[in-house]
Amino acid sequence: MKLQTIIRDQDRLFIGDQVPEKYKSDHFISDVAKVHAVALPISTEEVAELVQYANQESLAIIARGEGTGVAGAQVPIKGDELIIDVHKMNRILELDEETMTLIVEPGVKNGDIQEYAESRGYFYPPDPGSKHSSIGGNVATNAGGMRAVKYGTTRDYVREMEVVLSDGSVVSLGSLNIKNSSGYDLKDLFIGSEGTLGITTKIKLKMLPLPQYKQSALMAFATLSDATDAVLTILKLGVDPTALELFERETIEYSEKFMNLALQSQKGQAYVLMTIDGNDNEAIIGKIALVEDMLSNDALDIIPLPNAEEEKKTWSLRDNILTALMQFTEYEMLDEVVPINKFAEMISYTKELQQKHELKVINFGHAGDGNIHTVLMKKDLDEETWKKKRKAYLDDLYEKVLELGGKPSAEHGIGLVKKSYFTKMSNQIELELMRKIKYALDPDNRLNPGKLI
């Protein structure tokens, strides 16, 4: 069995001197290794014959859709892999409303799953900041995003999924069915396993029906720690908010810079930004109402976002902030979560280790459900310095997240960034339990070798 005679056509196939340049770089990972071939899938079928052409040839497999990931999941680093990438499987092929269920290949992007659920009345609510990436990728990280605080991650609305083994044989993992006692829960075990147990060539999704109105709201206050008092009390005020953002002034000055637009309130030191959505206006409006009256005295600014208009320009500017970051600077982006009655005291302790380690820190993150968004800024600093400051930073932060009862990723996985830390944080139990199983899955470690475990 050759490549050529899998794919066949010659855009979709790329072989040694012919890979293109970004399958040979990325931004958080510095050594990439030297890839075999990157092949272009549009079938299930040919997924599942460049995986036995893989074990013909003792190659190690990397499984790849838009490349937004920010973990280092889909880098070489052995040397020699085969990189199947899968984002020109990118069909929305079916919408079944009698299950609610919408039927997609692993290339479609999850901005465009939104757009398509809406379009129908429908809604698809996981909702990462990178609307570019793929719903395979994020089915990869179990992605979770601004909505996560209410209607949850991926996870939570994948039905079934089909999947290529490590020896191209395709499984069908999950079903249809609301309830199922059935065995073990093996969907849920490759939901966020990084591409190391399977490929996923078709993902059936659970659809909500479409909230008939929202609103959303900013907050302003003072300093990072009133706002993340704040936070605190709107959870417990009971209305439900479908997303609760927090940001630094300093953090959303780079989307202004980049957007050429000004966050409607310029007071204070750090923000909250809210939405409430439901069926009942009256009872959006109530919720609001609430949120105002119990933080008057605390907030600087409070504003409602009563037109399309302006909610859609402030959540492109909480959208855009790596974007624009991206401009300015060298970074590294954290995704650490703590349980959020911890949320305001590690936000505090990132300012500390800013102090003690000389290093540029700015925040943001998904305040309601304890998902911190750290960013270490190179700035000016040598290679050397950074890296060194870098490491220091981060050997104390997640020492500070471990003990809070955190772990090292919420949404964007551990790849090879993160590996280290969560090798270290995990119990050794539950670590051999995980090799355990990826040796019974991929006995060839095969499939992302080096990565997570």
Given for the second form:
Protein chains: 2
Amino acid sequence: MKLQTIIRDQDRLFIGDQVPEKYKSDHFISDVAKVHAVALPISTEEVAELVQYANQESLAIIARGEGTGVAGAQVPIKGDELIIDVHKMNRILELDEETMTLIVEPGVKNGDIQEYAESRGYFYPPDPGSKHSSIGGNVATNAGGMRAVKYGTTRDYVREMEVVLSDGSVVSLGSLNIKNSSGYDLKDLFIGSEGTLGITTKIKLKMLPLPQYKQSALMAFATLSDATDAVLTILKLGVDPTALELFERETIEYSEKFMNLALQSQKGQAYVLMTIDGNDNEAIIGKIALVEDMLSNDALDIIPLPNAEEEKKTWSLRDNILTALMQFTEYEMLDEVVPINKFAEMISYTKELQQKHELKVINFGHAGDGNIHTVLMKKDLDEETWKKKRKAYLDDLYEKVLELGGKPSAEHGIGLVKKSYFTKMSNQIELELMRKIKYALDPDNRLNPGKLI
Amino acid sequence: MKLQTIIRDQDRLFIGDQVPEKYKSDHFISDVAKVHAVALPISTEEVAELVQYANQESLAIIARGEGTGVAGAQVPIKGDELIIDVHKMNRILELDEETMTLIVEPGVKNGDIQEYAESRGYFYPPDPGSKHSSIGGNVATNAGGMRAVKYGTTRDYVREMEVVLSDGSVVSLGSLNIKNSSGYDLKDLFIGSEGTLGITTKIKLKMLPLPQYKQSALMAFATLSDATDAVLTILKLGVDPTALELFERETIEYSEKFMNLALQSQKGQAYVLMTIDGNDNEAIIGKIALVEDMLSNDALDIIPLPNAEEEKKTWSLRDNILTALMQFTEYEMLDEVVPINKFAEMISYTKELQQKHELKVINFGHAGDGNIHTVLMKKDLDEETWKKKRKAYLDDLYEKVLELGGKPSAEHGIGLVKKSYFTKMSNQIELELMRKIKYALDPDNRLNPGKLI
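Please move on to the form predicted in complex with a further copy of the same chain, as the form predicted alone is already shown.
Below is the whole assembly, all chains and molecules, this chain first.
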């Protein structure tokens, strides 16, 4: 079997030197000189044949979608990989209104799914930072995002998934049944496995009815610790926020400069941006009023955003933090997570470490989930100092994450970037279980070797 | 190592002939003449040592809690098993109000957890038929029950679990983090694995705040198919029922006779019993009124049960169906599940098969989940005819379950009783994946061999 007989369109196959640069290097990881080939299949059959080809040729396989992953799971490391880029498998196949499910191919972008659903009165809640990320990648990392505090993560929306296994066989995991006690839960094992157990080729997603109303409110606090206290207060009120984001003044300033737009509040050091949705607008307004009441003594500003235009503007400042930051400095974004009762302690520790290591960090994150995006900023450090400080900072940070019962990754995955910390932080018996499963399902270590575990 | 040095209390160890009968036989499965031993550990250390002992002596291990399982997963089949009965590991260890979690040992009864939680203002939703079932068993089968339609199954409430693996090592799976993308989801793999991958020795359960109000309503319908239509109508209304049970008139008559108590409605062939809970009593009453409105033309009776005494009485009739049935006939209860849009078709097919095979069946079940308890009744059939008819009935029934995209077990597990149908109904590649995982984690097939897969 030759690659050219599997992928017959020339524009869907790059071999050796033809492989475009973007497949070989990544912002976060050092690049490789070459890879074996990049194939862009358009069907499950082609994916299966590509996997068979890789077996025949003893090649490592890396599945890749839009390539927006920030943990390096989609990056080649040995130089002889076959990269299976599924981004041309981007069809929305079927909306079944009776079961409220949507079948999509793995290359469909998250934002396109959200848009498609909403245009038909449905709602797909998982909302990762990058709307350009592919749903296959979302499944591979169990992507979370803004609305996880109320609606859960990608895992909670995958009803069924079709997967090509390491030997090229194809299997469907999961079902439409709400309850199930019939064998091992393989679907959840494959979700979040970062392409190390199989390649997802089709996904049946759960849709929700689109909530009719939503409203946001922006709250300003004198200190970061006042803001984290407010997050816990809001969670305990039972107002069930759709999103509960926290960011520092100095974080949002990058967005303000980049977008040439001022946040509605300029007071204090930290902000909480909350959205509440539902079908009863009175109830939403009541919940926002309750939050206002409870925080009236603690907040410097509480600004409800009933005007859709204003709301959108405020959220666009939040959404553009990373894009903005890119204009100003090289950086590394983390996605550590801790139990919600340890969130304040964790976030304040990131600032202690800033002092200790003299390395500038800013924070933003999904406060309602205990998920922090700490951003380490290179600024004008030279490469060597940056690397040294980065390592020293991360060593301390992940030790604290572990101490607080947290995990290195909430939603981006381990990939290559966090692998050394993940393996150090994990219980060795647990890690051994993962390795045994990996070996059992992929004995030749063909699928994304060297990643995750 | 000898058993007597691991378990030093005589009353916690039964060897060979000393083993009480209840461990050797089961209502549903043929019995064995003997087992190697039964040990009742009181600590994780003892469980681990027992597993090491079994390895040393090449014994199969069966973990057992209260023994209420109906799929035969806790039943010995070879006669040389070491049964580890954890029902003395029955301490409620710690309620952590900050993280709203409760740490329990595996032998604690589900009903005791519910009671403990409620006495402290918390709520543990999973509510299987048997309140005497142990939480370890609930985890092993991913037990569901009445309130799964709103609150999910046991899986959704296990935050962390401590497990003794096949080699006697101890590992903790899961975490308190709400989001996680750090390695394979082992916790969900172990939940529902029916003692074939490890023995659970400690569980950290998620608690909810106890809803302040609840109210039920009983609805009567002329036909079974009217009742299943009503279930779909209710689900589409968005009233978010806590429980949505369906039973036939002839099912509840056994309870009525047994309890000498009449159901509030005597009309029609089938009933739907619904509960709605929450913190806003007006809203609950409004939702019940909405259901009344929507079903006023379809139901023969709609009886709200605002009186707690009346509500309790009605539910006790539902709860006692199986106990009542036992007085009248030998039976086999199934727990098939189908996607909710196929529920009506499935339940009506059970009646077609009743005609075809001349075998009396009655139905009740968790209609909101698509989970039916079809009960095959022996009545005055002789043993041979019963076995023959049972097999013919099940062959047809499970074929239909498969055709409708269902699963053989929603909440009881596969165990021994459903194993042949499960393996036949499963995709062979999927089954092979399960076997590879089983072999990887338990290479000597020490843990509950011959069950599930």
